[in-house]
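Below, in structure tokens: the form predicted alone, a single chain.
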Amino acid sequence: MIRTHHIYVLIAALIALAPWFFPESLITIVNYAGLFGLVSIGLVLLTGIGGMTSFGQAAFVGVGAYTSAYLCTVSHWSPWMTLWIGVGIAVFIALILGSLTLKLAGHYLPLSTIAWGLSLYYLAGNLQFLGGHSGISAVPSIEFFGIPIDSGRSFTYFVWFCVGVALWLSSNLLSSREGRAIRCLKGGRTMAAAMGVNVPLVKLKVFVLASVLASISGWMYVHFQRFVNPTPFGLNYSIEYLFMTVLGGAGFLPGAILGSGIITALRELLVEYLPALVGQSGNYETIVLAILIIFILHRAPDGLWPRLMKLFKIQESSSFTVESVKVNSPLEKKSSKHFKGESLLVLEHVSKRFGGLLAVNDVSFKVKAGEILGLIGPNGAGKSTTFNMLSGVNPASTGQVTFLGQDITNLESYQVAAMGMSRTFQHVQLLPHLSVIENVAIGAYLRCDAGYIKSMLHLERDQESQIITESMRLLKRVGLDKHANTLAGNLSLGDQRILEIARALCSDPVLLLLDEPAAGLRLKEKEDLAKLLDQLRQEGMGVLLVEHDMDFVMGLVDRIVVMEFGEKIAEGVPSEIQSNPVVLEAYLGSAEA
């Protein structure tokens, strides 16, 4: 079986031999592919995995290039000193842009990065101290430990060494606690927040990281070219960086290298041979390149790298598998014990209004430690809306929600999760392209503290080992341990619901909110689920359960709250609810009919 690290070794060998055997023209293409690949790695993290589109990466490249060019030629600073200054400026700008736009949904980030990219392009072209459109020349070359990097061949080793480091750091990050949070940004933000992930902060961190990689690429570019003007930092180059990323495979780090290499080589070939074929000069390479990209993406919408993985049976190298990390002690429990009967969650006259629609009206009830409370009612009764109010997805319009004695009415989901509340979802929310054990590990986010630096440098391995051990313990508890390394998307719907429960338990909650956990389960699976919930009750955990299977509910829960049309119409033990005429008319009776 070929793994991605075997591909990296092959690329490294080719790069090591290239300066000895390639002509100068090919060496230049290899160097540019490395520079562009560094930007594309950032876009894989930001766009392909994080789901955020930026049209301003070329502008961040320009920040690194212009900062170093100006400080080296005017102030005669060391190129290495200017690297840190350029990165600092890029981080500052990314923090401002990200803080203003990343909390908003939709098109705000792409539009803001377009505006930012255009502004830098015209600013650099009109400021005389930056050389205007003529640019800055006579930029000094770099020295690396006393070795001058003043030729294309020596630059090859330097730029690809930096690309290799970036790939290693990024790969480490993606296989860590923070990397799993990044993977949740594309299609799993609500779930991630329910597991304690501060989604806006994670988005900002990824945006800043991509800007840093682009800035470093610009710094290397200017010392390779020894000259800079605004042309390579316009909007068209930002679009080309996105093309490279998408063409190679936006969700895969090797795709960044593949896409940048293909487009760089194609552009150089088209620039050289097209004028002779057409019979006149012009930017025909852009037209041909666009047509080729459209054709390739039509045939391979996920990019070329996934196709190559399937064709040559390449498997991604993952450090997060049961076999890859030594067994360690499970994570320490953080949730404090609560006495049976102690109030955990209290709703007092809670209502939720969406414009003119009153979805939930004046609902009050309590959930206690060591009990299972069932929340039932017909479709459209407001049960899921109530769940969303409790977990911080949609805060209540009026009334108060108290958890562990603290008012959580207006808290965000990740803040509520940090207090010890975890949940599952009516419509399963998993990351189907990750393994079962990796999905469970997302729940452990709040129980660990390794940040980006530790993760990228692989200094969090002991903690990751604990997470794997804890995740396996919970998979065994719910009966999914034999599927630990299976992709979550390949599980049946019933197993996916059980997986969600394991993930929620991995956060070590005080209170567990289950939204229709028995839906899609067979009879034996329902019996096993009932046994698990009974064990959690015996351990002192509170459980709030929304479910339509009345046989499952009546034989399991301690108390029941019944809702209809957004209002609570009854509350009591199962025997009282089953004989309540109002409930029979509204729900149970109609169900029997």
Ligand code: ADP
Given for the second form:
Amino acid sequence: MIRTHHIYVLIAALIALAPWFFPESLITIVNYAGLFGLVSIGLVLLTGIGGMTSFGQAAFVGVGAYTSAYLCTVSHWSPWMTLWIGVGIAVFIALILGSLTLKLAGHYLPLSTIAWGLSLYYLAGNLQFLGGHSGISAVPSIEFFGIPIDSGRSFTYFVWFCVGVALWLSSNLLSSREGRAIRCLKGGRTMAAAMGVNVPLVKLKVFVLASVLASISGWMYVHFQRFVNPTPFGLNYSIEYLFMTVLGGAGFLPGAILGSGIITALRELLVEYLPALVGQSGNYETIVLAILIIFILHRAPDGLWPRLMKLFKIQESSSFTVESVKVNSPLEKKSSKHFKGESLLVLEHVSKRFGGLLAVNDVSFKVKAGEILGLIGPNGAGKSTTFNMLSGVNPASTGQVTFLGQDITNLESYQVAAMGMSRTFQHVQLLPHLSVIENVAIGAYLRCDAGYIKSMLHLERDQESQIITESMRLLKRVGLDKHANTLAGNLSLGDQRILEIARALCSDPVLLLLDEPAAGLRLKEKEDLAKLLDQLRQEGMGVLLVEHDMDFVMGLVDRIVVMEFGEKIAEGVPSEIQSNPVVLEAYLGSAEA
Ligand code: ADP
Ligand code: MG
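Next, give the form predicted in complex with the named molecule, keeping in mind that what was shown is the form predicted alone.
Shown next: the complete complex, the earlier chain at its head.
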């Protein structure tokens, strides 16, 4: 079976041989493909996996290029020193742009990066000390361990060595704790926050990382060209970087290399042969290239790499498998012990207003340690809205929520999660393209601490093994262990709900909120779920359970709160609720009708 790392070895071998067998013109293409590929790797992380679009990557390339060109020629600094200054400036700009826009949803990032891209281009063109439109020339070349990188051939090795390192670091990152958080950014932000991920911060870190890669590419570019002017850093180049990434397959690291390789080669071919075909010179290659790209993407909307994977049956090499466990020391327990009957969560006169709709109106109740509290009521009663207020998704309009003695009314989701509250969702939220066990592992986010540097260098292997062991233990507990390596999206809906419970448990919560966990389960599965919840209760966990299945609820829970039209209409033990006329009228009555 072919795996992605086999492909990497093949490309490495080709590149190692290229300087000896390829003509100079082809080597130039290989070199540019590497330079562009580096930027594109950043865009895979940012756009393909993180779901954010930047039209300013070429400007970050420009930062690296101009910083080094200026300091090396005017101040005669060493390129190795100016590299870090360029990276520093790129980080600084990315932090400013990112912190201004990444908390906001919508088009703020694309728009602000467009503005940034345009300003760099015009600034560089107008600042006399940067050489205006004619730029800076006589930039020195780099020396790498005493070897001058001054020919196309030596540059091939240098640039592709850097690309290789960037790919290795990025793929390590993606298969780590932080990488799983990045993968949640597209389509799983609410879930990630509920697992303790500070979503705006993760977005900011990825944006910074992508701009660092772009800046490094710019630094290499300028010492390869030995000359710089504003042209390659304009908006159209930023768009071309996006094209490369999307064409290659934005969700996949190898796609970055594939895309940059194809577009660089195509552009070169078109520049060479198109004038003869069209009969006149002009910038026709851009138009032809755009048409080609649209045509290819029409055929392969996810880009070419996933197509190739299918065609040649290439498997992704993932380090996160049950088989890769090396140590078996358990992950530290995070939650403090609570005595049965101790109040965990207290709601006091909580209301939620959505415009003119009062979805939850003056609701108060408590959840204690070692009990299961059922929250029932007809559809639209406000149960899920109550959940969202408790877990920080939507803060309450009025009233107070207290968790473990602390006012959490206005805390963010990830802060509430850090205190020991975990939840599942009425509409399942998981990452369908990751394996079941990787989805469970997202729950362990707060129980370990490996950051970007450790993850990229793969120095967190022991911790990852602990996470795998813990995730596996929880999969066994909920009965999904045989599906550990299956893609989560391939599970039945019932099993996906159970997977969400395993993920929530993986955060080692004090209080567990379950929104309709039994929906879609078969009878036997419901019995197993009831058994599990009963065990958790005996271990001292508090459980707040929203559920429609009355048999399931009545036989399991300690107490019940009934809601209707946003209000609490009853509270009591199951037998009281079953004979409460108000409840019968409002809920059971309507269910029977
Ligand atoms: P339940 O979970 O009990 O079925 P919900 O809490 O989902 O009910 O919904 C309660 C009411 O609040 C419904 O009328 C629903 O349409 C409304 N609602 C829920 N979320 C939102 C929202 N984000 N914006 C506006 N209305 C909402
Ligand atoms: Mg609901």
